[in-house]
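Only one chain comes next, encoded as structure tokens, the form predicted on its own.
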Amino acid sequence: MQRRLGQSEITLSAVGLGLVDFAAGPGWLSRALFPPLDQPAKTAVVAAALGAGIDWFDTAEMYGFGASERALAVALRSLDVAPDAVTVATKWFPLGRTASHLGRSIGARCRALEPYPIGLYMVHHPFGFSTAIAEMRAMASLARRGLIHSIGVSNFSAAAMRRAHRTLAALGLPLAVNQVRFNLLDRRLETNGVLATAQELGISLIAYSPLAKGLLSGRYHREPALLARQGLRRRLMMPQNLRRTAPLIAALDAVAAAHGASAAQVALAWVLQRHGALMLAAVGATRPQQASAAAAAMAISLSAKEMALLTERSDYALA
């Protein structure tokens, strides 16, 4: 399953590698946030990713400061993964920081990707100390500098996803994504103007977080105790009224039988078929199997009433 990006001409997998969890540096607060992986067991991730049909990785400056994107690079060319085989995505940190940064940290982010280019370049979040309007400005001339191949941003509202994209079309080029959390137990999107504003617009969305840190999947609704047992940074981010969310996990299961495949899997599905072609997913795996299963998401076709059901378990969570 390839769909476009926005209206660049990059053309990826439905599905791509998110890779916060390949984020683990030195330090007390970075074993809490992120789990312990070596770069043999990353580049084991990245390889199955691979081999499964997935054509592009999602990481960012913040994610350790670099050492994903450098983890990213290790295990690719240790692969010898050509550099126009995949799309690298990668985000610039603005907190703190004003648009003119863009340009004194690119050579950074080349230097940990390297020889990989930056296929996807977004702007984290909007909290910089600069507006949208400077920050598209400084990317655009990045991309016209050779040094990035399409521009996104992250976490912007509808109204500031209107601003960057007219400012770059004044300057001839498309804002491609907005990067945003979208599963079926946050479905923000649909409501606050990002959903309605990407359509009209031609950008495209990349659902981050789809199966919702892991709860998605019924493992937390089989075993509660395993809660207590993940990392800092999962129990924080991830929705946990399990009375609650019981019954759309139930709905899950029982589509996920139907067609032979995971809880986890089906959620997937939920989010790529949600809206169509406008869709991606960016999915986080800390074992190969787990990368070869988000991939195989790609392959499951919904039904209409299947969709009716999922959301509307979906609508009772979140009522």
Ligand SMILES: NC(=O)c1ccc[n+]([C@@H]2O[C@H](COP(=O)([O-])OP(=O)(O)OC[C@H]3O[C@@H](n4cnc5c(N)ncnc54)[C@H](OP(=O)(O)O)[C@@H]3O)[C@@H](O)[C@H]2O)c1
Contents of the next structure:
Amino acid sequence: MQRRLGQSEITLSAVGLGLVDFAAGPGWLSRALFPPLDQPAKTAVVAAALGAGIDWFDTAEMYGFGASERALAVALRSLDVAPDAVTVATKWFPLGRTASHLGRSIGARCRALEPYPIGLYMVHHPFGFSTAIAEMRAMASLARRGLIHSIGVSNFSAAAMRRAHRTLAALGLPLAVNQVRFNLLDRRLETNGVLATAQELGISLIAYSPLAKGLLSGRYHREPALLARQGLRRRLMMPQNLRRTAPLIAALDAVAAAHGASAAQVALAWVLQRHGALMLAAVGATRPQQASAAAAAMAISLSAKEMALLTERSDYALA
Ligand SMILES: NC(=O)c1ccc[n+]([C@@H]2O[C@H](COP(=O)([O-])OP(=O)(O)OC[C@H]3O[C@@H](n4cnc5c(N)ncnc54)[C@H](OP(=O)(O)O)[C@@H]3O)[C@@H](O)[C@H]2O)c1
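Structure of the form predicted in complex with this ligand, given the form predicted on its own:
And the full complex, kicking off with our chain again.
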């Protein structure tokens, strides 16, 4: 299942592999925040994703200050993947910085990913010292110099997204993407104007955390003690009301059984189907089987009745 990235020329598999789990480096904080995967384990996850039909990877400067980007490049090089065979999406971290930093730091990003080009470069969130207008002008300059192929934003509101789009359009470039959290337990984009604005302007949305960090697989409902064993970042970011979300997990299990799939795959299929071709998803994986399962979710076609059941249980969990 291929989807076009906004109005850009780039077409990608609907599911990409998100690499925040590749961010661990030396230091206690890093170990507290991210899973302790070594390079062979990371390479195996990348190999499984590629083998199952995933053709893009989502990383960021902030994922271990380049550790995730470097691990991806090491994995792709060791698998003999040609630079034009995959698309790498990465993100500039704006906190405490102005837009001029984009030009100063692009060399470091390219070196971390060498020899893989930056197919999509996003502003990670809207909390920089510069305006979205200044950031988009700096991004456009990188695109004109051939250092990035397309431009995106992440965690931008509808209004900020519109400003970014307008600035780039005046320079003859499309805003390809807004990457935002979207899953059965977080549907804010449906009511906060982001979805409507993306539809109006032809901007793709990349759903991040499409499995609610693994919660939608049902494993924590089956074994609640597992939650306490999660790292600090997961515990802080994962929705934890197991009672309220239990009916949704039961519906995911029932639909999954009908498709010979897992609850996690059905949760991902719901994300891909809910708003059609506008939506791609960046899913995380710490094991090769999770990456291949995520890719296989692209082949699941949920009926209107199944979609309605899952959406209704999502409504209940979110009420
Ligand atoms: N732009 C942003 O601000 C932003 C923010 C967050 C994330 N992201 C991007 O989105 C990507 C994905 O988000 P995420 O990692 O936060 O959450 P996610 O994709 O919802 O969950 C990923 C986690 O779920 C578990 N999992 C994966 N497949 C599974 C399966 N088949 N069955 C059971 N569990 C499964 C794994 O955890 P275990 O190790 O526990 O098995 C995996 O690490 C990130 O890697 C990153 O690229 C972007």
